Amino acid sequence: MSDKVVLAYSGGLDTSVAIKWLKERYDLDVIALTVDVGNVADLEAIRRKALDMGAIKALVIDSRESFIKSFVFPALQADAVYEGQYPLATALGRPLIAQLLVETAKKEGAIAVAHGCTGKGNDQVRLDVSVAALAPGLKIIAPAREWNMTREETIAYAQSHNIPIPITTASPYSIDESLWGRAIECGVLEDPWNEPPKDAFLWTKSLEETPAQPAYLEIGFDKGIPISLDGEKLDGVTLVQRIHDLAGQHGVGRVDHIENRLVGIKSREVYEAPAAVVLLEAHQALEDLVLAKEQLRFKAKVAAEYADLTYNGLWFTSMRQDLAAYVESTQRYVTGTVRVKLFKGNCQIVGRKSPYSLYDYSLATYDKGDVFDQSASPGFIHIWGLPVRTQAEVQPEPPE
């Protein structure tokens, strides 16, 4: 009896080819593991396909709740957005998949785990490093990194082995989907001058097709976690899905990004992330209301570091745990409601309220009821400007 390997199986091109290749190259029996992190149309069809391709077992795990609760919402609390544009949908799913690969390998007595990542992408790092952090002695195989086939050659291999694939050379998009976002790569998108064609998008309508009237949402938060939509309390998966559907109808959530990959190359990345865009905007708007200026400034630095760690595959590290502890502390008073307007591809914050708001109307208003003591301003300005005046007197600027 052959040894076993657990393959992270999506049903796409590379992992479908990998089932056959792993048996040919390593003489390993393949256990296909499909992790449901949302927005996968037919999981049973994917499971059957894995068995048809030669897997000895095909497992499907519904991890949507765990994905949202343990990965997405902590990143939302951190305001983690890579390079200011990418909400980290795929990057957040990979440590969860790695965790389940390790657990399944231990349960099934497998000697190795495998994935379909290439040697040019970020996901190989995320999965390999996460597996190493959780099970340092477990062997990792990356067929697409080893076989060194072009995409066209991989398609040809699949066709020669009667492996059904969801793409062709005429429509060669590589897709990754989860509740938090959809990544679209390859094909015409590899030229950053090309506008993404209409068929690249699935979740978001073009501006020409969006409704003529805006939609409004009221999102309730408790300690930085979204808990309600328009006054109705919802579990995380349902809340994200509902925002996803409505925001996509209004064309919200498209990202076209020249991204700096961990492996040192620039890549043109196209994403659809309707729920992520809306919830990140809403969460930051609520933080603006309840966090002090110094907290906001320092948290922005933490957010960038948190995003980089996540993007770079370092989720299961002490550094991320340390940052997460700080983030959790900042969320103690991030409770309240944010009103959002969705219209023609835009997500606009139009209202926010919180029992812990630091906004004081009596201090901010210029009308009746103003309690700000303006007579204190001259003395404050004198002290504040003292070092400026001192330096200007002693070190006058040279004439130009």
The other form holds:
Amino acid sequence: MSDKVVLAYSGGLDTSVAIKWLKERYDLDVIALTVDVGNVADLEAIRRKALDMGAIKALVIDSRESFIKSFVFPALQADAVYEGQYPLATALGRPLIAQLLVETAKKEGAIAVAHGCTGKGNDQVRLDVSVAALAPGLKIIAPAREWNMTREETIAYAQSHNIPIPITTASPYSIDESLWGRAIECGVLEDPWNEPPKDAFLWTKSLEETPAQPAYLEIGFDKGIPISLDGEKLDGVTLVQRIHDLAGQHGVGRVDHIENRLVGIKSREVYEAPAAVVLLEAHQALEDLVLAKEQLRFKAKVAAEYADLTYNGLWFTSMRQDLAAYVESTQRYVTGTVRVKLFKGNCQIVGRKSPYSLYDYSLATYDKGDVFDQSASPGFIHIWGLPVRTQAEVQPEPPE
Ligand code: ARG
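Write the structure block of the form predicted in complex with arginine (ARG) for the protein whose form predicted on its own appears above.
Below: every chain and molecule of the assembly, starting with the one above.
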């Protein structure tokens, strides 16, 4: 009997070829593991395909709930967006896949885990580092990184090994999908001057086709976690899915990002992340209402760190745990409702309320009922301006 390896299996060409290749090159029996993080096509067909390709076992794990609960919502609470543009859908899915690879390898007594990443991207780093964090010493095989085949050579290998070439191979793009977003790369998109063609998008309508009337929705949050839509309490997966559908209809969530990969490459990445864009906007709008100025300023720095470490494959680290503890603490009053208007690709925040709002009408108003003591301002300004006056007297600004 051969040793076993657990392969993260997507059903695509590379991981299908990998099943044969792992047997041929390493004499390993492959257990295919497909992780459902949402919006995945026909999972049963993928499972059957793995077996057809020679896998000794094919597992499909529905992980949508843990993906949302343990990865997406903590990142939402952190306001984590890479380089201010990318809501990290793929980056958040990889540590979960690594976790399931490790768990399955233990359960099945496999000697190694494997994945289909190439040697040029971020995903190899995320999977390798996450596996190492959870099971130091467990062998990791990345066939596509080792075999060094071009796309044509991979197709030729597939043909000579009776591996059906999926029609999707005809698609000019490399796609990765989860509930939090869809990444589209390759083909004509590799020229940053090219406008992404219509067929790159699947989840979001182009502006020419969006409805002529806006849609409004009210998102309820409890301690930074979205829990309801228009007053209806929903579980995380359903809530994200509903916002996804609605925002997509209005063309919200397209991102065209010149992105800095960890491996040093600048790449052009196109995303559709309708739910992520709406929820991140709404969450921050509620924070604007309930967090103090200093909290907001410092939290924005933490958000950038959190996004970077997530992007860079450092999810399962002490650093993330520590930042997560800070983020968690900031969320204790992030409870309330945000009203969002979706129209022609825009997601506008048009209302927000919270029992913990720091917005005080009687302080802010210019109308009757103003309680702000304007007579205290000159004294405040006198002290505030003191160092400026002192310096100006000793070191006069040179004339223009
Ligand atoms: N550039 C994004 C990231 O690094 C998306 C990667 C998409 N992955 C893929 N295998 N197509 O997270």
